[in-house]
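Okay, so here's just one chain, in structure tokens, the form predicted on its own.
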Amino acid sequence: MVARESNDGLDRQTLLTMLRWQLEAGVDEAIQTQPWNRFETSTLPNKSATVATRPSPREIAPKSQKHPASTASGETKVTLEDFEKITTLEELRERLEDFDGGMLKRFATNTVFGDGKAGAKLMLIGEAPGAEEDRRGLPFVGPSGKLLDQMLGAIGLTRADVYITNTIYWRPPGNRTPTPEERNATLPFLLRQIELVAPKVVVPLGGPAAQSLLNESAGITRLRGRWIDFQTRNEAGGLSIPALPTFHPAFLLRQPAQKKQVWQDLRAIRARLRG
């Protein structure tokens, strides 16, 4: 079949290939071929001339009515004690489809949740999603994913035995480190998240993950390796366990010499895990 070419002389497939790459790009509005003041009523354009909004590669979710307030980048509020009636992940999940995750949600692929089963003893935390885990809704299956694999099959784990999950549900365009506040904003589901996996111990993969699960500034360099008392919460109901933050499979894919480091960390997994 002969891909029909546009007014530009350009086929279908190579204008999809230019709108995904400014997707990627973090491109989410359009804009007019000629300027025109916005302050000035005299100088609005005609309907006609009007460039029609982009529609966003994903439906938005709707925002919770139970809890309207919101932060300056649109996502919804929301507090671990809104969670305190969700028993299963499989509600968490139903939640969180329901939350208006603001940009970061309106062009992503897919909500990637978790992996794994409640019980699991060990829980791993990443980042946020990169692109093979946006196109298949599952974290760590890209690269990082095989090498995560590897390193959990070094001390006799494989991926049924834990669960895995992200501090972030939703790619971030270009595949950008998420803000503090896409962090925050999410943060309450995933410290009622690990309420309900209640793993035995708990390992955040790379700096962002480190800082934001467990309030710490330092960078991974001087926090991996430590065990940390971590709380999801200081009242009634909140778990303490044990956290042993250690470096990013990602980053071990561009410094490979660090993981003699990492063989220490998963070693003291080992060792915690069968005491």
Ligand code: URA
Contents of the next structure:
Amino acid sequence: MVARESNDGLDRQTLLTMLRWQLEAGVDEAIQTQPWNRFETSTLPNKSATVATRPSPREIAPKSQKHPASTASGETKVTLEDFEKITTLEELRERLEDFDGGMLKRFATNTVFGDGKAGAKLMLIGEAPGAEEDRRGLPFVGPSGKLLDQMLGAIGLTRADVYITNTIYWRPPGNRTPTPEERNATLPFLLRQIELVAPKVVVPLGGPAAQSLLNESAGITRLRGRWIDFQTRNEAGGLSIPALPTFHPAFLLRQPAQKKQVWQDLRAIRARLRG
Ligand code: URA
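Output block for the form predicted in complex with the ligand, input the form predicted on its own:
Zooming out: every chain and molecule, the one shown earlier first.
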């Protein structure tokens, strides 16, 4: 077969070999809509955009602060106090759209802000958007979302009764777990979002969500099923909401035997919502 040359002078066989190498290395998705020739340094995205604006150690929130204002992996730094004047979810969403979310935001197709209405009695917080969520701009609309809908159905709730979001608003490439730094960077948005929804009960789904929200280092197996008095801020003016961490639906898809424990958590949530 005659090898055809690409615009870059690379023949078909070489391109196929490079593609195969990427597949073997675990690449499962194109994360940019425009092709990017990595051999051509002049086509690299805006250099200043790729350099993380890491803060000096002085800018990082002191250890004693319960919810760090933010750490940085390329994001602009924000604090909960920046959102004092924001009184609706829509305003917060607009603020998030304007926020420089670093590399995660640049690589994501959509910002996945949340689904539901202020005043929802139950707020569920997952880890991060997956591929389907990234495509549609809505949380929990993939396989985990289907199971989550069934879990809600088991206690007589539908999506219309709840508010759903994630610890971060952009899909991490390859669906990796977002780092604590990435989660801290948008935590002030999430805390204000919780204050604006003002639910009766908060449910962190899985370890990263429970650890971020509750400022805990223990794993989900230790945290799940225990009610915690969650405070949105240390000082006056915040909300105090009962929180019950439970297993993430994605974990239940892999380990269906753990559904028994989640069923106990769901019943405890139902009782608390009725009480
Ligand atoms: N997993 C999550 O944690 N969040 C989603 O929105 C989807 C899958």
